[in-house]
Structures are given as C-alpha cells and as structure tokens.
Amino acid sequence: MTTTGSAVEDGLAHYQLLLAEALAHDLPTGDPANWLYDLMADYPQREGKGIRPALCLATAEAHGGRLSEALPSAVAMELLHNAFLIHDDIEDESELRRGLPTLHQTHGIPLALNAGDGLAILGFEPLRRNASLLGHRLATLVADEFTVMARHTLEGQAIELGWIRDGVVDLTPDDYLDLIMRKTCWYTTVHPLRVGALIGSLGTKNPDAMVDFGFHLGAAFQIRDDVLNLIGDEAVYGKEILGDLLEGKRTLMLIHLLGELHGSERQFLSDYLRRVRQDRTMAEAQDIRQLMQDHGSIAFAEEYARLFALRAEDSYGHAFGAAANNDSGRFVRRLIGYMLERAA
C-alpha cells in the first residue's frame, strides 16, 4: 500500500474507534437478544472501512466543527447503512458479507429482515438528540438530509432490482451513472459530506456544493467496487466474488459488454439475464467475466474510475474552499487515489 493509502487507513480506523464506541451506547441490550437484538448488532460489529461516518466526521472537523457534535449523526448513518445491507443482502440472495455469511443465511429471512428493521428505526434515535446539540434549526436541516438520502436510495434500489426483473438489456453508461448517483454515490458520500459541512459550519455552508465533488468521488469509489466483484480476493474483499453476476447486476462493465457483443455471445447473455439467480451458474458467470477481459469491459470501466478520480479531484477545492488545506481535509483529500487502489 501507498504511504496516501497508509495514511487514509490510519484515519479510518482512528474515525472507526469513535464510532465503534458511541455505537456501543445506541445498540440495544436484553431480551430478546437471541431473536434481535444479538442480530442488529452482528453486522456493525463485523470489521468494515467506515467510509461513510468517517466522511461525515472528517468534513464537520474541516469546517471547524466539534467530533462530538457530528457522532450523532455518523452513528445514525452507520446504523441505517447496516439496515440497508442486511436487506440487500435479502434481495439479492448474497452469502457473504465482510467475509462471513450474511445474515438472512444464518438466521433466516423473517429474523434478517426485522432485525434490518430495528436497526432501521434505531436510527432515528441519535438524530433526535442532535436537538439538544445543534439547536431545532440545525437539527432540522440534518434530519432532512437523512430523509433526501432515504428516498434517492430507496429509488436506486428500485431501479436496480427493476432492472434484473424486467430483464432490461438496453442500458448506456449514462443510465449506470444515474442509477448509482441514487444508489451509492448520495448515499455513500454525497451525503456524509452535506452533513458534515452543515454540522460544522453551524449552518452556513451551503451543501449543494459538496455534491459535485461527492458524485466524483461515489462513481470512481462504486465502479472500483464492482470491479473488485469480478476479479478481487475474496478473502480481502469480504463479498463472493462473481456475486453481481450472478445476481444480474447491471455493473458498467455488463453495460459496456452488451454494447460489444453480437449474434450467438449475445445471445447467451441475454438469456443468461433473463433467469433468475438460482438458475445461474458460476461457469456461466466465469465465461461472463472472460468475455469482459476479451473485449476490454473491465479496462473500459477502471479508465471510467480513474476519469472520476480525476474529477474529484478537480471539483475538491470549489467544495471545501477554505477548509481544503487543515488536516482534516487533507484526509478526505487522499480518499480520492485510496478508492482507486483499495482491494477490498
């Protein structure tokens, strides 16, 4: 790893330490822990980046904000973002998450699922003390962010499952980026950055501006994702690999594959779309995955990230301004080359 990379992995574990501690007093204890409460603490006790509450916290301490005033907020994301991913992980029938069976394998779906829903709710709690902490008004303005970040999510998730249901084929790169712009890019770090800049400028920092740079930064971090799905160390990586093909994900490497592929190739991966996983097979996805190194899809989508990368970095200074230069913002400076090089 790099000295940049080092560095980024020191600060995400120094955020990750804060988080992990303040999360402690949120999770619930006592009956029924067996039933619920030991499942909505499984996955946020299982060893992840923190990518997301370290944005948060990072930006707020930018922009000259107080830790203690945005872990409310980073706790409340860290606790929706690991309800999403035990129902992710349900819809698409996922078996490994942080290099561990997913949930729903070891505990079933019913269990799963509303163990997803009490973290869900769980959330909410650390942002109704953000009134005694910021005030009602700035309050406000947080716990709307969290409600536009719900909803941008909640559509990409639909459009993606949409997608592999309807057997939808006829994709551009663009319709990817918009999809992901919902899914994962508002979510992952649109989102952390427009509340940290509002934490720590009490308000004055208009977040907008932190939108195109956080866009950048989501699409080079979810395309170096997918692609570590198709060729990563399943070990390193924590998720099956292989395991978007075989749920049907339409990844930028799928789309550009599609637009490559005639007569009898295309053939079999439109067919191959059109079936559910369980009537998938891992030979098919590995012939997937060769049709995409010989005809240069996973190059094509790892130039894109590196094009995004680069934009971040373009659009880093106009969204911190005067905060760009501390410490702080130095830190989220250097995820941009970290999501390009991470393995997992």
The other form holds:
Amino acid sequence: MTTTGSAVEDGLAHYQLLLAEALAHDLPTGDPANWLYDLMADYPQREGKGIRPALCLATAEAHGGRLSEALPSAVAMELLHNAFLIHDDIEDESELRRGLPTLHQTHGIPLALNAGDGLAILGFEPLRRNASLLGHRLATLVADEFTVMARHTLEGQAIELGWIRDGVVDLTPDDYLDLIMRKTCWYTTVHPLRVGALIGSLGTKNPDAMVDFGFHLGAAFQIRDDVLNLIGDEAVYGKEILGDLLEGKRTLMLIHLLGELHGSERQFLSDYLRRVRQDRTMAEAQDIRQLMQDHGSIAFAEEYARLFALRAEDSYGHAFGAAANNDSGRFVRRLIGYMLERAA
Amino acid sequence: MTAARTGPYPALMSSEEPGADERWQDLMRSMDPVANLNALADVWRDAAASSERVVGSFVGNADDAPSGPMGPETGASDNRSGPSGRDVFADFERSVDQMGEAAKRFFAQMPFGLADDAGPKTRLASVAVLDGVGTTEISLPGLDPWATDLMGHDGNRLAADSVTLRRTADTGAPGNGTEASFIVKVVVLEDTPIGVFHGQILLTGDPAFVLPLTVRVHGSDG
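I would like to compare: after the form predicted on its own, may I see the structure of the form predicted in complex with its partner chain?
What follows is the entire complex, opening with the chain shown before.
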C-alpha cells in the first residue's frame, strides 16, 4: 500500500469508527433478534470501506461544519446503503458479500427482504433528528437530497435489471455511464458530497458544484469494481469473482466486447446473455473473460477509469473551492487515487 | 445504438496478470506506436464526451426536470435556479435559517455559550405553518408569556391572537436555571399571504425576557 493509500485508509478508519459508534445507537436490539434485529445488524457489522459516510463527513468538515452535525446524515446513508445491498444481493442472486455468505443465503429470501425493509425505514430516523440539529430549512434540504438519491438509485437498478431480463445487448458506453450515474455514482459519491457540502456550508453552497467531481470519482470507483470482479483476488475482493458475468451485468467491458465480436463468437455471447443465471456456467464465464482480454475490453475499461480519475482531479478544485486545501478536503482528494488503485 | 469504436490500444496497456508484461512488449514491438497513441486518444476522447453528456444531463436542466411527486431531478439545488418570485422567497427563507444557525454556532463557540445539546433552549422560536396551522415547543424562564403582532417582510401583518402559548405540564415555578416548556401554536386564516413573519414572545416582570419568533406561512403545496 502506498503512503497515500495508507493515509486514505487511516482516514477511512477514523470516520468508520465514528460511524460505528453512532450506528450502534440506531440499530434496534431485543426480540425478534434471530428473525429481524440480528439480520439488520449483520451487513453494517461486516466492515466495508465506508466511503459514503467518510465522503459526507469529510466534505462537511472541509466546508466548516462539525462532525456531530453531519453524523446523523452519514448514519442514514449507511443504513440505506445496507438496505440496498440486501435487496441487491437478492435481485442479483449474489452469493458473497464482504467475504461472507449473503444474508438471503443464510436466512432465506423472506427474512432477508424484511430486514432490508427494516434498515431502509430505520434510515429515516436520523434524518428526522436533523430538524433539531440543523434547523427546519437545512434538514428539509438534506431530506430532499435523500429522496432524489433514492429515486436515482431505484431508476438505475431498474434499468440494469431490465437490460438483463429483456436480454438487451445493443448498448453503448453512454448507456453504461448513464446507468452507473444513477445506480452507483449518485448514491456512492455525488449524494454524500452534496449532503456534506450543504451541512458544512449551512445550506449556502450550491450542491450542483459537486456533481461533476462526484460522477468522475464514482465512475472510476465503479469501473475499478467491475474490473476487480473479473481479475481480482476473491479473498481480498470479498465477492465472487466473475459474479457480474454470471449475473449477466452489462459492464463497460461487456459492452465493448459486444461491439468487437462477430459471427459465432458474437452468437455465443448473445445466447449466453439471453439465458437465466442458473443456466450459465463458470466455464462459459471464464471463456468470456478470455475474450475480453483478447479483444482489449478490460484495457478499454481501465482507460476509461484512468481518464475519469484525471477528470476528477481536474474538477476537484471547482467542487471544493476554498475548502480544497484543508485537511478534510485533501482527504477527499486522496480518494481519487485510492479508488483507482484499490484491490477490494 | 452502436458499440464503441475500438482500435489496437490493448497493446499500450500493461496488466498485473502473469506474463502480461512479455505479451505487452511483444505487441508493442509489433505495432505502430503512433497508431496506438491515436487509438488511445480516441478512447479518451470518446470517454470524455460520454461523461460530459451524462453529467450535463444531471445538472442545469431544470426545464427538463420531471414534475412528478418526487420533485426535481437534481434535488435541493433546483430551488435556486430561475429568477421566479418563489425562488427569491425560498432564498429569503434560507437566509433566515442561516442567520439562526450561524447565531447558534457563534454562541456555541463562546465560553458562556450554549452546549451542543442545547436544542430546545436555542434562543429563537420558529414555526412553520402548513395548511393554516403550525406548532413548536419552546422553553422559557417564566410562566406568563405573550406574543406581539408579527410583521412580514412585504408589510403584511399577522395579529398577535394568531399565536397561543400553552404550558406542556405543571412542573412548578421555573427558576435556578430550570425553565418551563410551552407549545407555541399559530393558526392563520385561509387568505393569509405566504411569507415570513417576525415578532416576539415576551415575559414581563422578573425576569423580563424577549424571544424572537419567526412564523413561515407556506402554501398548500408546501
């Protein structure tokens, strides 16, 4: 790990610790523990990278806010994030999450769905507390941001699931980038940055300034994640390698490959994508990965990620303005390289 | 839709996979470096154009924003776009809140100031009136408060009898740092203009006390 990577991980650990303490107050205990509350606490206790709350807290600090002012919103983000993960794992039929079996694999789909609903609803409680902490007007602005974020995320998830269900293969990189803006970038980077900037500036900053930077940061993150799903180390990555291919996800590599293949190879890939997950084999997924390597699809996606990281660097100064050079702002800036280099 | 244009750029990229460096070197020797650079430039140009289109579709398109119940595309910031009177009003409301928050932060930083958890003791009462009625809870160092008339920034007046103050529970006389809690209820007539009204809640006698009161009257669409 580079010095920069280590500094980022120290920063993430710092914010993660604060978040864990705050989350513990919001997660209910008691009965029915083994059917609900233990399940709701499961994913939040599996330590993730904590990028969303860290971005929110650091951005609020960078803009002059106090951590205590942004912490409830960061908790709400984390609760909603874990709710999305539970439902996402069911929808994608995923087997691993953060190195352990997914919740529905362990407890079955009905109880996992219910626990996901519980986390989503619980996410509103910290937002309600914002009214006394931030004032009615600012709390309403923050709550509005959550509504917009949820909408974009649901739209992105619907588009991706729709592509898979309907066997859509006629796609371009534009389609992919629009998808990940909704599905990943908005709620992973743009939303935490917008909320942090609003809280830190007491509502005086136009959060639209964060969209360009947040998109490029989030897109670099997502493309790196897609690449790791093909060539990463499963023990470090925490999810099943080739899981995206088995699920038929339309990644940038897959879209590129579809444009490159002709004849029988193209027919093989189209047939593969039209089948349901249960009818796809690991051997076929490995063949497709080899095609991606042979046709430069992975390198193509890595170039997109590299460019987006550079563009994130370019837009950082505009996004953060006077807040760009304090410690918290610099932490956010270091995340750009971290997103591109990460192995998990 | 068509797939992305591609070129011989794979030869330019190194990879962490075993043997990749050798294959990369082989490819580099076998291919025209100028063609590779041009292909790489094409990829970057396409990527940049795509990202600009996506970002552009999510920012600064208030006219295209959906008008459904979930609100504008880019959220809160759309309140700031466009020069309509409603936007000006929204900015005015925001500035009032900012002043309150800034004052809170200022006093919190003073040695004699309010603690972080001061919450209900914040020296400002603010009531949002939706569908003609609004309430908030305040604490006061006396038992007989009364409200003044409230003035709007555009000259409109809200009569003092729009405001009622009711004690939440009889917990004895306040004093020695303890205060009594009151529910502030504001009821306005249907034709009351939308806007912000400023007045005061007063305690006469000992101790004399003045609490700024802000009432925001919203339309039915809130």
